[in-house]
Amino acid sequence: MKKIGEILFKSIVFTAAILVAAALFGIVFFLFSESLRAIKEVKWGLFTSEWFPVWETPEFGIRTMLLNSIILTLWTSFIVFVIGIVVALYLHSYANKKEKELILGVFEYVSGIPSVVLGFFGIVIVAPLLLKAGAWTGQNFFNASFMLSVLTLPFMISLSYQSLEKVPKEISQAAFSIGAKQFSVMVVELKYAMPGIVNAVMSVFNRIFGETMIVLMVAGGSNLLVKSFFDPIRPLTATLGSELGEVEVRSLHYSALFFIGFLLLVISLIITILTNYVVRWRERWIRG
């Protein structure tokens, strides 16, 4: 009976793995097949800076939106990384039990807030404050970066803290026993926890790069390359979210939007593969 249960369990897991892999392959194939018309007809014009899909002579250049997506993601990931590591180190090294429960509990509730609610908060609260501070529009790069930070910071803190908690106590005790100061011990613990922290950073990067609702609501929607924190911008996901529901099916515009979706998926897969490689490399380095 036990053997039958094991066989049944393995069959379910194996079937689920095949279905997930097939679904991923199907999504990639579907996006690529719908993008083919834009790739064949627009060619390298897809990577120019002009996006005017409804003009008499339409333009489908996504370069500015792609650069805005990358800049917004890199900047916000950096802010989230710095704050996340500092908070995680405090929780791991200095906070008492009550402080840990309170802070982690707060971030747990924040992590459950839907992105559309954060976007709404960005419009009705943050945008008017930015206007009072002198910004010429409240929906801009800063607003988008701030709300994306609120969205992803709980994940960064939680994953980094869990990685630090998994560091064997013997590592810290050995460092203290040879006279290391608290700061040096934290550096040692950070190195040991690095695979988990790298995984957290790349997960946050992927989350920010693919987020649609917040950037659609508070980024400003202007297809201009960002030059200051208060410039309105339009990342790739905002274009996809705002135009896909209104475009004529099978048109060149429709195909160009699918090319954006295909590009986002490819970049996301590359980041995931790179993350797995870096994490395994760091784990092998730690184990010697």
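Numbering follows the first chain given and starts at 1. Computed from a predicted model, the values in this text were never measured in an experiment. Under this definition, the rigid core comprises the largest set of C-alpha atoms superposing within 1.5 Å between the forms. What changes on going to the form predicted in complex with its partner chain:
Core-superposed comparison between these two forms: the CA of Leu274 stays below a 2 Å shift. Taking the rigid core as fixed, one finds a CA shift for Ile12 of 2 Å or more between these two forms.
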Given for the second form:
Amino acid sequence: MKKIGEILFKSIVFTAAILVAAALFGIVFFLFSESLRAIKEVKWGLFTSEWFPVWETPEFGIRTMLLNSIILTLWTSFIVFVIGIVVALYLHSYANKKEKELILGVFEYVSGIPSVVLGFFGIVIVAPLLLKAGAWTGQNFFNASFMLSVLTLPFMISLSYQSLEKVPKEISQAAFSIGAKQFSVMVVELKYAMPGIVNAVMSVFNRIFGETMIVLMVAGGSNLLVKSFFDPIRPLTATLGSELGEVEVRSLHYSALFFIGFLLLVISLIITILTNYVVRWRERWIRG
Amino acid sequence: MRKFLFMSMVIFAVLIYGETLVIKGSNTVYPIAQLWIEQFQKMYPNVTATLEGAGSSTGISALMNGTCDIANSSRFLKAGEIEQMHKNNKYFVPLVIAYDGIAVIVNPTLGIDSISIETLYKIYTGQITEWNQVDPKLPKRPIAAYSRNTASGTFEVWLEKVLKGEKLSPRIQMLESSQAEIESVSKNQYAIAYTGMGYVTNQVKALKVNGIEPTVENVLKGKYPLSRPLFVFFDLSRFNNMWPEDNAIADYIRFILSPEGQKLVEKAGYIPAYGTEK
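Form predicted alone already given; the form predicted in complex with its partner chain follows:
To see the whole picture, the full complex is given below, headed by that same chain.
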């Protein structure tokens, strides 16, 4: 009897695993097959800077949007990385128990805010402030970057903090015992915790790269390559979110939008795989 | 169990006796049609009406191959469609059911009352980027020009009447909704945008275009340059080219052209084509 139960359980778990893998494969295949028409008909035109989907002679160039997406993501991830580590270090090395509880508690609540609420906040509160500060438009690169930081910082801080807490006490004690100052001890601990932190940054990177609602609402929506913090931009995800709902099914425009989706998926998959490779098998690269 | 039996009997009865009304087409007409079928279903509970917004072209081609009863459209038939219609011995009746008037809006504090289509063209194609180029009395500040996203029906009018098919400047900011436009223009002193006339509030100032005020009267008189009629098409050849009297399509058309139906046009933010008084 026990054996039958075991077999049954195994087969259920096995089917579930297969289903998940099949779903992932199915999504990739679906996105690719739908974008095939655009790839065949527009070819390298997909990588020009002109995106005019509903004009008499339509153009489907995504270069500007792709570059804007990448620049916005890199910049915001960098900011989140720096602030995240500083706050996590403070919590780990200086904060007393009460402060820790308070700060971590606040971040736990902030991390539950839906992105559409953050986008709304960006429009109603941040945009007028930016206008007062002299920007020519309230929805811009800075606004999007700021709101995306608010979205991802709690995540970054709690993950970095957990990685730091996992550093064995022996390591910091050993460092102290050979006469290291507080700062050097923190460097040692950071080095030890780095794989976890890198993992967190990469997740943040993926999250920002794929985030749609916030950039749709506050990034500005113009196909302008960003040159200053106050330029309005339109990342790839915003275009996808804005246009997919109304496009004629199976048209060239539809296919071009699926190409964007396919590209987003491929980039995010590559980043995830790269992170796993680096963190799992090349820890030494990071720890030095 | 009894409930289930009753429900299935009702569904069965509807399937046998009930008529269906399949409506497809323009996204611009969609909000009006949504209000219409909501009311229509209450008046004629035995008719099952379905509505799909997938663009004017989709609606007209669905009417052509008989997969819908009513096609909503934000434009008249194209030459190729008329040709194909004749070839298939069909006759699509065009009914003007509303007008879509577009107001050009700026912040109330900006010292400007009137703008020409020519200037709008220059702003939206990027030839003009600062307010003092529009009028030397205005401050030398960058113009924050907003547009609806390309999926919007209002954008189609803009593309046709202001841009004249020309490419939009990359400086122009695409917004997702009319509310977002009103919000942005009311906050930014140097912003300009356009929106359906029904959406204009007193937080923003609607400009005269080529000297004509954007009012319902001026649209109905055909004076205001930024407007277009919205259509509903149905196929007369299905009824041997005789005007239908007693089926779902006839009931629907009678309803949408009635004062009650036209009031719903107003409610959706458009200009009724016919009187709304009883």
